[in-house]
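Take a look at this one chain, the form predicted alone, written out in structure tokens.
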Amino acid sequence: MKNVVVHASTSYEVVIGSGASALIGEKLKELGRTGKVLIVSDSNVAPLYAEGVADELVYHGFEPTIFTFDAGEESKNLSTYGDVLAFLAEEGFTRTDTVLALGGGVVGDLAGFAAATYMRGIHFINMPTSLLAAIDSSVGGKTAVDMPQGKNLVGAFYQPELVLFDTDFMKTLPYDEIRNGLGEGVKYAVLEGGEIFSILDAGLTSENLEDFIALSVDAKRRIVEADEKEGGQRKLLNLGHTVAHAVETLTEFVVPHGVAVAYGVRVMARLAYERGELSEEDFYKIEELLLGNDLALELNPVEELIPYFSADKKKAGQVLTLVTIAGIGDCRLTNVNVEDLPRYFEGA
């Protein structure tokens, strides 16, 4: 197993490996937790894993309850969030109890936001079940729900107390979900270069899976520790996301997040190459990385997406902060006036 320790406003352990889910009761005991645990999951994941996690918790003296909502980004809204809060209140949960997210990024975002706001904050544990959530959204403390006007517009920074990713969960992931996680992995490969890029370039396998996840989590750890509330450096983690969020909104989330992020990285690489900011060698390395991971896609043309950029949370006033690519392992924050975006993206 691999372990990464995140030192943010609170410190917590990220455990990655086969059979990690069986450690949940033991790890909660180590944290000094007792009492009730609400397992928040979705209609895809709960039938596979919720009862097993609940059994582990019962064995260690906890009182688990399972709350399940319909799978999909469309459920990550204020209504479902309100349902979770109402359930916590009806079941008599207090500040000494725990919310446990069991699922992908939608589950983690929703459950984390509920934990952050119920009684002004109760204990929160994240057990991601998707590759995308394992390498990205489960770590760093961002929790949120969507609104019709845009993605993740209502939320809070709230760090988990523990993250457990059982790599055995990968065995039940359909190909599209693995590909979705690889889309977010491409972001880390371009941000970091080095070993992460090499692993994805060669192809993710059962032999290098733990290393890839641990390296990705560690990359995020370094950035989060330096800038937990996204005042500056943490914005680099949004590489590809301005384009991705616009694609998701325009397609009503038919295009999954990781796939949209990969397209966003492709757009930004192509833009940087056309502007003479990215070498031909690095541009084609990124193209080959996308192609090798079945992510060399053409989605919505950029001119269709630009009107949606104004809803991006990285916009301050009339200035949007873009993550631009100067080289593999060399990404930068670039401020562009909203009125200049059509000209800036010309040729992308």
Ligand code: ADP
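Residue numbers count along the first chain shown, from 1. Throughout, rigid core stands for the largest set of C-alpha atoms superposing within 1.5 Å between the two forms. Predicted, not measured: the structure shown is a model, and the values here were computed from it. Compared with the form predicted together with adenosine-5'-diphosphate:
A displacement of 2 angstroms or greater separates the C-alpha positions of residue 263 between the two forms, with the rigid core held in common. Once the rigid core is overlaid between the two forms, residue 32 does not reach a Cα shift of 2 Å, moving by less than that. Relative to the larger rigid part, the smaller part rotates 12 degrees between the two forms, based on C-alpha fits.
Form predicted alone done; form predicted together with adenosine-5'-diphosphate now:
The text that comes after this line covers the one chain and nothing more.
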């Protein structure tokens, strides 16, 4: 079992390991929680794990109820969000009660936003069950739902009081979802280098999974915490994301997020190598990392993507801040004028 403590506007513990879900009752008690717990989950995850979590809660004196919605990003909308709120109200939840997200990023975003806004905020616990949610969305406090006008258009920053990731839950995660998580993992590997890179390079296994997740969460924690002191460091987490968001927009989200990020990292590595900013050795190490993880993809050519860069949230006036790769474990923020982008990306 591994622990990472995140210091955001509030501090909370991230517990990672085999059997971590069985700790839910005692951990909630330690936090001083009592009463009702709404377990929010989706139609894939609920049948697998919701009863087990509920039993654990009952054993420790809580009153759990389960709210399940249809799995998939399509459910992450105002309608499902309204359903969760209505359910909380009908069941008589008050500010001393708790919402618990049990699922991937979709569940975490939706349940987190419901928790952030019901009665102006009730206690929130996140139990991510996908690799992508474990290493990325479960830390940082972003919650949101989509609107027909765009993704994550309405949301709030709301920190969980505890994140529990049971590595045993990965056994049922479909291969495509593992690969999607690995795509975001490649980002951490290139940002950090060291052990995260070595683990992914050797290949994720049930033996190194706990270490990999703990190291990724810790990397995100460090970058997010540093942002409060040295402005803008959080932008490093956008490595590969300018390209990824353009791919997602252009393909109408047919390419999953993590896979698009892996391609984004690949493009940025190729760009840095062509520009003589990244050594041949590191460039090929990144290529091999991608290859070994079934992520050495050739998606939309960069020329096609550039027009979609500007729609990116990262655009500030006429300057785009790109995360560039100077080496494995050495990424930087580089400002490029929007009109210079085609020239800047030549050869990538």
